[in-house]
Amino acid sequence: MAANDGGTDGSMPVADDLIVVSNRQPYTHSYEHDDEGERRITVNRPAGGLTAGLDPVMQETDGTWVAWGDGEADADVTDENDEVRMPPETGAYILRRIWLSEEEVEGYYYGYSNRVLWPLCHGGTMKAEYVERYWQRYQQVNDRFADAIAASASNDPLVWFQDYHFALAPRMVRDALEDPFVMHFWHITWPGWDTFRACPQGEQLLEGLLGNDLLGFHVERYSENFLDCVDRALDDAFIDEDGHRINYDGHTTTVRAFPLGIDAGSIRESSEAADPSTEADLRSVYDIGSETTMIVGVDRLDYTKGIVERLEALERLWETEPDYRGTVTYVQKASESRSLIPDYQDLQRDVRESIERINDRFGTDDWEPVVYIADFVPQEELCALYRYSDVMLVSAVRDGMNLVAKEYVAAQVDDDGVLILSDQAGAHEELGEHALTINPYDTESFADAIVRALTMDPGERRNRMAALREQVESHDLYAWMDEVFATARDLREQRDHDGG
């Protein structure tokens, strides 16, 4: 495996014949007009997250990226092959950019990616809609995809996909060149059999996968029901299920779990950044007293959140225990998501509904028991809020993973927040010894929970969350990267040895 000498944190060598292929780009480009009133094109920056991960990995590799270019000004900073150097400074790496129509944008991204295959891995069975033309699209863009990449590789690429608006293109990818390796990474739940079972498209979904020699989860729960689900429907499939190895069509794919983490030092330096003025500008900011106790939520608008079950659990709070009442208020940073998708637009409705009702039931002209936030956040002050919130609710009904719990966790340098964490998301598996485990549908459970997170002891409270900032700090971001590189690498190096 050709190598540089740098890697991802200075501890191993990465690929530098490296192609990451996401549907989201690491920059996009934009117009902004200036004092005079001249239009000029500016860069936007990954503002966190696994993009910004990735892109220093990118840096050193000389490698190219693959994405759909969705900025205003992108085209005009492209050149004859869609190709731009990234970032401005240095042009270290290549962004290629597939550009996409809006009845592509439609039936692929909207339509099949996340009204079918989003609901479907996170069993809503009753909420995917199994339109024709969302899969014609979603065939026809991984194809768009699959073409840009082989007319950007060199001799044996490393080729790495990002997530569910790809399962197609690993096979069409070891089909158009010669001896690539290929590994995917699935940032999402995958389901049980009896779910995925209901996909009319599940055989090709699973025949495009098995094109990886590499292919990634969160959690050991879900590559086993990958295993489950090509063994129940592919009948040529042979199924290793010590070494969670699939020989499929004279291929073989290696399943594994990797535990994604967040740059764990970076949130805690703009924890630490924090100092009590922070707090008290947040506290004027929101109207909340300097004695209130703060709970806080953070998501994107999605109905696999929990969002409203968790108003349910803090609306029985103030029902049952009058106490906390203009003592607690709870602080949910919300992100819009997908409003184009009538399912998501309902449930923007009844998140603010149900805030309405809870604030109109129990408010008052000095306290609001719910504070709402719409607009975008910087990380200095999201970093704030975690710090200084005294509980952190993730209720989520079904998560692969769920950043933000790590995110609080790492956010946490004074050690005194408590972490209140459902068991249907992926990072229960991690952090859900020294958290407060709940299940997100049970109300009166959920509402104890939250009366056991305000009224523990700072000694529990200290000794739990430093157990979690160890666990979130040893396995971030960047071990989570050293993890798959290695393993990729090994792979390799074995398929080599094998003579392909």
The other form holds:
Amino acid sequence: MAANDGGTDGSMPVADDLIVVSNRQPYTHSYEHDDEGERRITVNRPAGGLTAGLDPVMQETDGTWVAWGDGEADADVTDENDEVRMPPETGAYILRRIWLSEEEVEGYYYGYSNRVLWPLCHGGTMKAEYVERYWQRYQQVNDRFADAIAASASNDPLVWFQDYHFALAPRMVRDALEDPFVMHFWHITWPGWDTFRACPQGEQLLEGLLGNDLLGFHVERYSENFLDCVDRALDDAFIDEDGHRINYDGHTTTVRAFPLGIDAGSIRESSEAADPSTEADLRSVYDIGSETTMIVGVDRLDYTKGIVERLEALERLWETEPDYRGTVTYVQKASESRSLIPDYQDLQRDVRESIERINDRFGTDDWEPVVYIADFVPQEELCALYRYSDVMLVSAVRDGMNLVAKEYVAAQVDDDGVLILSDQAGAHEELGEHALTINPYDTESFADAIVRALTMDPGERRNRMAALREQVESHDLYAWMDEVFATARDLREQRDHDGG
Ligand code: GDG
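Structure of the form predicted together with GDP-alpha-D-glucose (previous: the form predicted alone):
The next block holds the full complex; its first chain is the one shown before.
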């Protein structure tokens, strides 16, 4: 299909009744005060990523999007069914909001989702906190979402869950509706059995996910881990490994890898729009000399992203290669998230302390080694940062995919950047061959890889980056959606052919 046309290729109807379910909603409503102090309601639109990509699909299909209504003015615009039509101009589809109490947010979101499933799936068994209250709330909220989906569904629905907040709801929906087609995309890693077996609720999670007809992961390894976990945890499950199918409790789930792509065309266009004056502005705002080489890192502040490990490699670089002092600046764009969780507060402190230490140790009156950007930056500025940085560091210690790596590549319209990529990120499966591969814990080799990137000749840079761009452009978000929907359509046809 043609990439970058803002939707799937239209060669097939996605579904008569598409219901997308995600924790975060595509649109939020909030209050704004005008110059006279009058309060009015404004709508915030999808900023990028999958949400922005799915929005036009929803507009085409007149479906329903079910999500947590977390905007301060959300309740003011919804009807008695908690629904509002979006986008505001056309009202093309229904956004159905689920209201969560403080206790539910604490237990379901901050608790089970982000203090149990997130660390567990990223291999952090020691970090997972199995608090009974979290599990209770997680079940309760999954149940509430399932009820809302059942109430929204009409004939022959296709329900599509996003992510780890809804491991239980697929089975609940299957039990509540006549013959729904249920699918799920799990955006984070799925761990090996030896990690997963630590989870006291493991069986229930697997049973919940086996309520799906189609379960997608970013890479094959996560699918295989999932099949293995089911095989070991559920005696009554029959696994057809070749067909990647699981039969459990009279129902078949197909498990497949669908590596998520980005809206490469939109990133490319924003990057092309960032002319040299934008670069000059960027350097001036962040006080980076015009001749200084920029290295960049862009992350949500999460312990899976390997930010502290990256700073150690940079410190080693400036320690052992004094020529790079004053000539190379590292720009860290970091977005704080989940700040109510102590592990995230610890990480924020560790990152801050590492940066202070490095800047105190090597900084001079004219040069700050690490520039830290905490504020959200709009896509145009982000793309300028990508484009004009000679090297990008992606050093995740474990990461489902890592979209930032792909965004950096898509923004390299001059084909002159180098991507340094952790072999622990899902993106490494597709990009590892032409990126420079690192193990984030191997500080010495990581620093060597940075030197290699900084000294790489222009021809090699161009060849590597052109190959990476080709991969990212040809496997973009729209190609991904087409593949997911085509697989769903085939499975539904098969189901109908087999008589349900
Ligand atoms: C999870 C999985 C998987 C960040 N700061 C700004 C900004 N961002 C955008 C980036 C990128 C996104 O946030 C982060 O995506 P990642 O993929 O890197 O990471 P997670 O948030 O952990 O996402 C991950 C992903 O789900 C999708 O399945 O890849 O493995 O952990 O798009 O650009 N965007 C803008 N300004 C910022 O300041 N505009």
